[in-house]
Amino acid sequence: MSRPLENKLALVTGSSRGIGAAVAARLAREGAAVIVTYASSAERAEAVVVDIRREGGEAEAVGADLGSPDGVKTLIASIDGAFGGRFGGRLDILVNNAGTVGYGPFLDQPDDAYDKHFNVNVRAPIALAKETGRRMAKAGWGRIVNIGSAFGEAAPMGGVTLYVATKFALHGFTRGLSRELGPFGVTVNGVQPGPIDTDLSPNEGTDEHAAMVKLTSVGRFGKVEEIAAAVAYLASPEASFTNGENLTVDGGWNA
């Protein structure tokens, strides 16, 4: 595999498992040094780092709770010292992947559910994009990729209203910020996954998942590697003319 991201520094939030771990591994294989972040499991994050290093890549793990402003500050501070400080505080690629979702009727949701959804899914990506976008604009190059959801295009079922609201917000933020950072050589795009096979959302075993499969046109859940491939393209130098897009990778869910 070619290494188009050689000498680039990438920060992937929520990358100790699932889609985030696959994205971190893919960017590392393409040459980027990757900051792997986690909220609660240092062990899982270190396992991702070990796997990346085993394949000859570079990775470091940083813990941060993106449900709080302090967590965002922790990640921003980690950029300056990453990999011995050799990047000089520069960040080339930000992948806002960390997210949360809760299920249940909207009218029954507790007040703190609103805060949790919007803090993690909207406020943290915005805060990280603001701080890192300044660095990218100064350097004259950068890639911001926001991981949204097919629910950022439509709401095909009930019980996820807060999640849908946050993903529509992230969709709009991606478009708006692309207008502002594009002139500086920084692109801002999104990837909106449909149902993806992860340990938190396996592709079989419940009636709910069987129903989700039927909503796709390909008749299956997606793979984390398929999302990572989309992110890798948007993070690459080849994607310099792709800006403000929300690429839906959902197996035909929203066709």
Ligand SMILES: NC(=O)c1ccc[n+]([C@@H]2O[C@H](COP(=O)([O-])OP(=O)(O)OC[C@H]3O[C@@H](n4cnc5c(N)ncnc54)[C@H](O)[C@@H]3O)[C@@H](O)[C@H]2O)c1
Contents of the next structure:
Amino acid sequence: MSRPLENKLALVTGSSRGIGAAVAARLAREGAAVIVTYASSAERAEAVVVDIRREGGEAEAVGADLGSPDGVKTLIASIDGAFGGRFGGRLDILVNNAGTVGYGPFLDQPDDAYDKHFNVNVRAPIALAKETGRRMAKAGWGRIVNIGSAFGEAAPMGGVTLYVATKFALHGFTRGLSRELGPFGVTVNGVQPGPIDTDLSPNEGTDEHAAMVKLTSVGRFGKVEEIAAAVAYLASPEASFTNGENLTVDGGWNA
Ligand SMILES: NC(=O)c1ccc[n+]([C@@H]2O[C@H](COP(=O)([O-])OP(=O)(O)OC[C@H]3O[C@@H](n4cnc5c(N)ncnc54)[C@H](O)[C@@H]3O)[C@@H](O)[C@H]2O)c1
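After the form predicted on its own, can we look at the form predicted together with this ligand?
Now the full complex is given, and it begins with the chain already shown.
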């Protein structure tokens, strides 16, 4: 595999497992030094780091709860000292991947569910994009990739209304910010996954899982690597003319 991301620093939120872990591994394989972030499971994050290093890549783990503004500050602070300060405070690639979902009828959702969804899925990505976007614009190059959802474009099923609201918001943020940062050599794009087998999605054998399979035209859940491939494209130097795109990778769900 070629290494188009050599000498680039990437930060992938929520990369201790699932889609984020696959994205971190893929970007590292392509040459990027990767900051792996986790909410509470340092062990899982360390395992991702060890796997990346075993393959000859570079990674470090940082813990931060993105449900609070302090978590964002922690991640921003980690950029300056990352990899012995080798990147001088520069961050080349931000992947806003961390996300949360609460299943169940909207009318039964507890009041604190709004803040939880919006803090993690919208406020944290926006705050991180602001702080890192400044650094990218100054450097004249950057890639921001927001992991949205097929639920950021349509709501073909109920039970995830707050999640849908946050992913539509992220979709709009991606488009708006792309207008502002494009002139500085910084692209802002999204990837909108359909159903992918991870801790966040319904387990195989449940009614929800079966309903989601039916909504695809390929008749299956996707794999984390299929999302990582889309992120790798958008993060690459080759994607320099792709800006403001919300790339749907959903097995035909929203066709
Ligand atoms: N799995 C799917 O079917 C699917 C479909 C569409 C979009 N997505 C999106 O993909 C992204 C990754 O999800 P996944 O499927 O890998 O799920 P996952 O549950 O395996 O991973 C989510 C990640 O987000 C992190 N996270 C959650 N709350 C956090 C908090 N408060 N602070 C810091 N980190 C936090 C978790 O630690 C974890 O690393 C999410 O944005 C999700 O909305 C997933």
